[in-house]
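Below, in structure tokens: the form predicted alone, a single chain.
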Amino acid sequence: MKELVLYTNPMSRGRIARWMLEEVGTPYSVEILGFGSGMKDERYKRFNPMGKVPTIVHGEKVVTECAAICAYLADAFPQAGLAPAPEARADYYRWLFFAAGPLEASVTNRSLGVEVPAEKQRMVGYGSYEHVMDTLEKAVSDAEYIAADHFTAADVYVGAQIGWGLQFGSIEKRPAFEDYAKRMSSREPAKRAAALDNAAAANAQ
């Protein structure tokens, strides 16, 4: 078996990988990272020149942001269900990658106050976040599961932004986010991510 490995920061996005993991049900390891020298350092800086986490190793194959890890694992761990047939993935990677692209993109903007003028908005490739928002919502109101009749990567990540975007208010507290992220974070291995995190969070202190 490959060795796996997890480079994050239980305060990052890492978070996200986690979960990823959790919910792929394979043994990894984790490497804590601090966001002074440990993600600076060159050895680390030879998998991700970003300096930034989340990365994950698996043998000779490295992987770096949220989305392309979820959808990574999903792909390399089949037996555990977390990407739909090929033939079925169009709502996959669509879902998958608004919210890596738009959704993240319009939320940090928003965050840092940057207001895009409305006769720039065709510049940006979200549009407005007032967009994102209302076809964000539509997105998680038509089913329980984003992208397909089961629970997929695209829910782990889906899940995450929305669950993260809440508690930080950097994203509206409307029911169908509520609900949805609700869902997401109800499963087992959400909650054992979570309770690694936080108890890593905690050491770290």
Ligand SMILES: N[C@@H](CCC(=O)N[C@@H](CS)C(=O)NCC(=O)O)C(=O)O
The other form holds:
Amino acid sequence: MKELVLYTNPMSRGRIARWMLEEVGTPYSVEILGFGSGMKDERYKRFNPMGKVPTIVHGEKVVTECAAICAYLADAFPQAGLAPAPEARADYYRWLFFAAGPLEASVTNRSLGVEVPAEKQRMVGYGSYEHVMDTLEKAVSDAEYIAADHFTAADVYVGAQIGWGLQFGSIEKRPAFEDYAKRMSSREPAKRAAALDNAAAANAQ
Ligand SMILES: N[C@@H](CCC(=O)N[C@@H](CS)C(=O)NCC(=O)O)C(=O)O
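Which structure goes with the form predicted in complex with this ligand, now that we have seen the form predicted alone?
Next comes the full complex, this chain leading.
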């Protein structure tokens, strides 16, 4: 079996990768990196030139970017059943990419107080934060899971973004978001991942 290593910080987006790894259920080891020196170390930047977390190293393969890590792990461990069949991936790709692009950008910009003037919305990939929220609300209201008739890696990624956004006030507290986040975070692997990261964070202090 190939070695699988997660480079992360327990108070970061690395929590998404940890959740995905717990859903996969395969053994992995964890390297905790500090903000600042650890992530900016030249040896680590060979894996992640951005000097950011998370990164996974699986044998010879290096994957950065949370959404890519979720998709990669679902494909690398098909027995976990976390990706739809290839011919049934339309919604799966759509919502993974929507969350990594428009959703993440709109939420970050709003948190930073960046307002897109109405006449510029056409050239901004997410248009407006309100538009993104309305689109996302419909996506999580239509069915129990976002991309298939079962839980997938897209639910890890979208669920983590919504959960995080609700917790920090960067995503509006709409009932559909709260219901979806509760459904996703009440899964055993999600609870396990949160407990492991909370313990790692407490340890680091
Ligand atoms: N687009 C990246 C974002 C990764 C990212 O920004 N990670 C933050 C923590 S949440 C980080 O490592 N910040 C440290 C730094 O930039 O020095 C992903 O989805 O993985």
